[in-house]
Amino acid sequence: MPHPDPSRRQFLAFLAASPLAAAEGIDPDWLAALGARAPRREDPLLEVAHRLAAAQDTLPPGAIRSAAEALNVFDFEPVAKARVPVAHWGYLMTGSDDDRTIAANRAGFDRWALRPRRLVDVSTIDMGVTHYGTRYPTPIILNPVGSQKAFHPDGELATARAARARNHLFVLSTVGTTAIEDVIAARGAPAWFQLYHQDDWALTRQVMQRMERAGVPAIVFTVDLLGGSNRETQQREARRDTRTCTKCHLGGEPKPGMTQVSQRDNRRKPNLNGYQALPPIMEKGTPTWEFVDRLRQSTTMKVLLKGIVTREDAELAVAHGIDGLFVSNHGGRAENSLRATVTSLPEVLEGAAGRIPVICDGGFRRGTDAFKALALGATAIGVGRPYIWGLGAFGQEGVEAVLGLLRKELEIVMKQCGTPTLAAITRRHITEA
């Protein structure tokens, strides 16, 4: 045949696209290869189709068959743990040392009880928040997490199209695998860019010009990684990990996040490639307050720190004129503190005094959590590793449902609370458990 069959050609696009492909370690650019060539009697297609129906076989029994079944977000993780590559897998699960601090996380919303409230018009529900001038239907935020492209080749893309058909804020990592400019055209809108601290001042200060071209409003400052993390799971699962992957990573090991991020190697890390050879100014030590300082003067975006758990840096932020705070612990992935998020907020919003927003995140897979953290006084809520299990299960489609399953478990618990919208959600509506 002088040309390919058009029927067999876009069945291959469909098949480089396919989270199965990925997790089964098919080469998408061969299969696109593949679909340029007419077949053969040996079709290395049908090798294709054999390996994928075998991976969908490999889902566990009553898994999820699309997006639509899932009842809860966590009818995505066994379908995206199936699908994602072992090594990839382990990136997106680990925590630091035993994982405890994972499991701290959802605990900590076990110590709150709702208080609902009888007999309020709630035929109406407004979940809308604003942020910096910019309004949003909802409090749910997709937080940042690298690599996506090792969950769905589709990647941040498909999170990006996800956000904007949910009208979501997004916030895009320092190591995603899109760029910052391709992430807010398919976003439709501004995006968050969530950075982290580089040795080279000259490289930060570029990047973060970048970012203002790019018309990204905020800028979020990851802080609690910066004396690193152990994660135990990470390696252990890397290790499970036969193939060879010379195309992402040095020396083939498909280990993703397991070195620092360098300019040697920035091939799958777009927001940390393309800029000028200045001279380097190179740090001396870790960031401190004056690195802080710095960076907000150095820019006329807002600047929000990621990773403050205590009333004393919450004051600091304060004072060092910092826009707002996230919560968080990197999802139990930064330190062992076996302290959840939700239990550190209380102090946290004490010593921002009501002066910024204060998002919170970690362990985040309900509506009842998510009331949880406003009841107590949180601006907002970040989600991350439920919508990478949706990504890795079904793309953006399932991107967008576990943010209407998230939303819409949110609605029902502020219809049972009596609270139409977020201003009336009070400590009054939870108690001590």
Ligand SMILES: Cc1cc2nc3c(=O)[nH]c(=O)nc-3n(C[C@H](O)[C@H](O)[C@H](O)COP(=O)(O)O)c2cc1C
Given for the second form:
Amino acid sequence: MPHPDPSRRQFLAFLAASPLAAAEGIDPDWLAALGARAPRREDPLLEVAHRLAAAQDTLPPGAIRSAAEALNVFDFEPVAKARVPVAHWGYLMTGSDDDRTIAANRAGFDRWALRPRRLVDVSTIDMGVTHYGTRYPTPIILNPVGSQKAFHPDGELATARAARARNHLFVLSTVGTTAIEDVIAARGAPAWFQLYHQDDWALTRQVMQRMERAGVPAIVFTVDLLGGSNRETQQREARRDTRTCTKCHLGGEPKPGMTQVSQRDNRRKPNLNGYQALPPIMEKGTPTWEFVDRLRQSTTMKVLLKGIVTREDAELAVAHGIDGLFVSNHGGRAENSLRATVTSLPEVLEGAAGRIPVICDGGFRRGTDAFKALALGATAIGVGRPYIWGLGAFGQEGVEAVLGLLRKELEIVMKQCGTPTLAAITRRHITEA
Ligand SMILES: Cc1cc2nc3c(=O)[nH]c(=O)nc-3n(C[C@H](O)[C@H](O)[C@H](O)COP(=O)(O)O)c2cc1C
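Please move on to the form predicted together with the ligand, as the form predicted on its own is already shown.
Everything in the complex follows now, all chains and molecules, and the chain you saw is the first one.
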């Protein structure tokens, strides 16, 4: 009988103390007892090795191992969390101040209950919607989310390919890590572009002209961050990240001939790159309706505003010739308003008075959430974090699976409520809970 091997015992003690064993649900006492025993021919150490190899990475217990296993969009979150660097996770999950508007967005849906109607033929469901002449088979929009290569190496390309596979509308962010031309090629159809204005109007105008050349049909000007936001979760998580951030951020290595990376170096933001150095036309102050007019007049593309949450601003948007609105609080990342977007939606719809489409985003995680917003009168709904969980967890496959789940859930609730088309979904299909 061979004697217990001290290095084997040491290794098992190390394993017993490691978070990997805990995450895989391997009992540390069992591992310690194993170390004290002499090895047998069929060493349980092999079993440990197999179980750890199968785990591939340190996924928490119960986490899904493939996109196909997911039952709902929440299943992707722990997998993405395990796979996305902690600072980037902080960027994804942060709200503003104490993040309570993120929760408010979710709670807003609980204020509404369904009023399902029976005995309607729902054997065929058509959830198609037309945006400015282009038909999409679903009202679920992939909202603009910046820096998607922070979540998966394929970044926006994976999202665009998933949007192509499932035929969803994708809105590319100004601060995306993929150029609009590459996104449109991967999507195989036009994408919309979300605009953050630049301090220099000459640059903003060049960005707009590039979008026109690329065939972008609509610009979504985001107006809910013009005063900045206080993102504590993001900062806290960034402090826990021990990697050298400047290796990637601020363009990585300094440009040739420079000793330092400049704050204005936008190499990782290809939609803000490669423009002519024209004489600058600096903005005076932060944008107002005067800027909106200028933007509107400078382009033939449709112009939407994202971040409108009041009747008054919806009325002003219509008066200023705006083509559509996103009711949005930036996923709880703008001001910590504590007001759900689905709660703001009715007054924005009143302000718009049916003259322009109104899209709603913020906290949509279930088909029933989408149904409630559609019943209140939204034209379509946008998702942010859920598809990024899919992206961070499994790349394009994950994004596709998230879209598939949301669509399946919406289809079920449409059938259950006796509403075979979006037009059939009315205010009478929901009631205050
Ligand atoms: C990580 C992250 C980055 C975002 N980047 C942008 C952006 O660049 N432009 C923009 O208009 N909105 C941006 N948003 C807001 C989303 O478009 C959307 O309003 C929000 O995510 C919807 O809420 P949800 O995440 O609860 O679905 C971002 C949101 C997140 C979570």
